[in-house]
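Take a look at this single chain, the form predicted on its own, given in structure tokens.
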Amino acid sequence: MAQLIVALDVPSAERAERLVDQLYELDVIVKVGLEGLFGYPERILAYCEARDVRVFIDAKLHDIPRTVAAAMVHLVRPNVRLVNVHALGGLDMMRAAVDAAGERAGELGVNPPHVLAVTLLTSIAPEDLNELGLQGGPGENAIRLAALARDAGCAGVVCSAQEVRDLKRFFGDHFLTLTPGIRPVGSAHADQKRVTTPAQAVAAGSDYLVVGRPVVDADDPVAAVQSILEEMSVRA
């Protein structure tokens, strides 16, 4: 069954903690991304750990293998379930991340987080690929990068829900797909370009759906999450 991840992309630790408290009983995973990791990392990670809230660390690590491995060591915690790296960092970098996550989890006596590889950001439109020097469409590039991630030992990829069906067909249902760019019916797309609704993402086979602004900017975040969970239960 697909799981909902709520992005704590907010400017202050106080607001992030308030969202954790509000959503605590809904059993969602929370995403700590670059805003939190650069702004208030230890505070929000320790807070989630104390509340036993599952965390996806959206670090998008992309550097030489040794640096990525060193960073991964500091991200593995008992309640961290998912961490991501950029597939464009290459096979050796992704393998170093997976190995470091496993070794650190062993030292802590916890289950290692799933390491997922970012294929193409959902803010990138098909027409943007030529500017990046990438040949083919989003689907072709996602499959090519996903194959590299699989060979590196990653548990799956971060991709648009529009690519999930093909990825599952190529790599099997066990290969995880985490899909940002999820917008409930009637929500603004903002800077996301390859978007889908919660129902469409679930129908495609997404394992994790990430929603941020439609929840954190809502007057009632709890009601917003409940509405999304209801939408996820209805297959498109």
Given for the second form:
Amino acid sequence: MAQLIVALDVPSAERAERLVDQLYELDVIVKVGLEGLFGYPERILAYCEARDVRVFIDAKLHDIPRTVAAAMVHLVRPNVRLVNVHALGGLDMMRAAVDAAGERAGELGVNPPHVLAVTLLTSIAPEDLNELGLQGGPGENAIRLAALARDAGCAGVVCSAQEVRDLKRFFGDHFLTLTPGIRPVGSAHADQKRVTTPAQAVAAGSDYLVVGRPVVDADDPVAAVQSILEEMSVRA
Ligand code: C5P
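Can I have the other form now, the form predicted in complex with cytidine-5'-monophosphate, not the form predicted on its own?
Zooming out: every chain and molecule, the one shown earlier first.
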């Protein structure tokens, strides 16, 4: 069954902690991304760990293999279920990340987090690919990068829900897909280009749906999550 991940994209630890408290009963996974990782990393990660809230660390690691492996060691915690790297960092970098996550989890005696690889950011439009020197459309690029991620031992990929059907067809149902760029019916797209509704993402077979602004900017984040969970349970 698809699970909802709420991005704690807020400027302060206090606001992030308040969101964790508000969302606690709804049993969603929370995402700590660059804003939290640069702004208040230890505080929010310790807060979630103390409450046994499941976390996705959206670190999007992209560096030489040794540096990525060294960073990964600091991301493994008992309640951290998902972490990610950029597929464009290459096969060896992704392998180093997977190995480091597994080794560190072994040392701590906890389950290793799933290491996912970002294929293409959902803010990248088809016309941006050419500018980046990437041949083909978003779908072809996502498949190519996902194949590399699979070969490196990643558990799955971060991609647009628009690419999930093809990815599952190529790599099988157990290859996880985590999809940002989710917009409930009637909400603003902002900088996201390749968006889908919660119901469409679930129907496509996405395993994890990431939603940020439609929840954190809502007057009532709990009601916003409840309404997304409802949309997820309705077939598109
Ligand atoms: O506010 P919004 O729902 O657009 O937030 C989406 C979240 O998912 C952001 O935190 C963004 O960093 C993250 N993300 C993304 N596209 C990716 C990977 C992560 O939008 N490919």
